[in-house]
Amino acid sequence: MPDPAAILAVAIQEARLGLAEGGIPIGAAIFRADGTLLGSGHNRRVQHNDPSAHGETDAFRNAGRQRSYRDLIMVTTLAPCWYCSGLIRQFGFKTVIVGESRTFQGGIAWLKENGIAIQDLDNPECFQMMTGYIRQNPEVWNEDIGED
């Protein structure tokens, strides 16, 4: 497996991306398990006015059709919520690096019930990222999440 930091770089570089084109800072990539770069992203929902536009999905569809998912890493910045849990329980995924989960769970807790390996780095600058871009974006955060 590749060194989890290392990796997350790739994921935490999406996500400063997202933040200066004035989006949601959370940034993914999906890996091989010996290191190769599938693809990476991140969250669009706000520059391509697209609710389905999250940062996995967007490295999700870099990475381009695959034969088999179990053998890849996702890798994202925040804890994937119910949609991305979703696509990554479908495609069956067995390795999730998190670079941090304290600012929003997801769907953690049922990717672990379902076998899927969880690595939460709980990285400082993924947090630092988060909670700067929460504080100062609650509106749109909050319909990221589909909270009211």
Given for the second form:
Protein chains: 2
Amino acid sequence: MPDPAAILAVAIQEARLGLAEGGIPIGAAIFRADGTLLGSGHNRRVQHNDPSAHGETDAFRNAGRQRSYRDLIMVTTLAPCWYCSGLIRQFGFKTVIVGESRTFQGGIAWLKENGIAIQDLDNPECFQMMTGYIRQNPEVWNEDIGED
Amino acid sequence: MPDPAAILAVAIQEARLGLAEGGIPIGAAIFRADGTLLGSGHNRRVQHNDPSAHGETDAFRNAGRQRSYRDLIMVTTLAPCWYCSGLIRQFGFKTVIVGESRTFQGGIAWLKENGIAIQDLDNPECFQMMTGYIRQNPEVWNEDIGED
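Now show me the form predicted together with a further copy of the same chain; what you just gave was the form predicted alone.
Complete assembly follows, chain above in first position.
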């Protein structure tokens, strides 16, 4: 298992990139247990007008086809929403590293109930990027999580 | 509410297209309550080497950004997996039309528990396309649903 803070740094880099592009600052990455990076990505709703590109789904896409996700690690700057939690459960990830879950809890309780190990690092930069973005762009954030 | 069989026909057309391309025959579409088609799509794992492109997520992407999904209808040839069920729940769809759920049940019981109306049309062509594909390509199907 790689150092959680070290792999979260890759997801944070993606979130910063998204923010610099004018997008929602959520990043994610997928690693092998030996620390090999398979793919990373970030939310691209604003940049690509693509509502399907959440941080986790973008990282999943960029990692390409994998025969099994059982021994892989998903790391994301924010607790995964139902969409991304469903991805984690369907594809059999067993380990998820979360940057923070204060601004949004998503499906982490449900993932734990289903036997998935969640490690929440409560990282201040993740929290600050999200709260700053939401304060300035509440309508984009609500759209991203399907809140009317 | 548009005629369920008529809107399922659009998803079936997408599934047939996917099959003709050599892919997994699952299609989906998103409609307004007045019958306007907003977007359709199909599984593109094989065609684009894209594990994130399930029928429902491809239709969701192609429909573009929407302010609300509450009054929209998701129609899919096969019961949505956890990934796609999570999408349906997160974005607040209230109505899902399913072509068949005999080969795969996915998250439909969970969606019903969460107040989402599911109408299962048990369509013979949907069932035949899936069973035929799975018989010939069991490893691709297992990869698509994260079965080791």
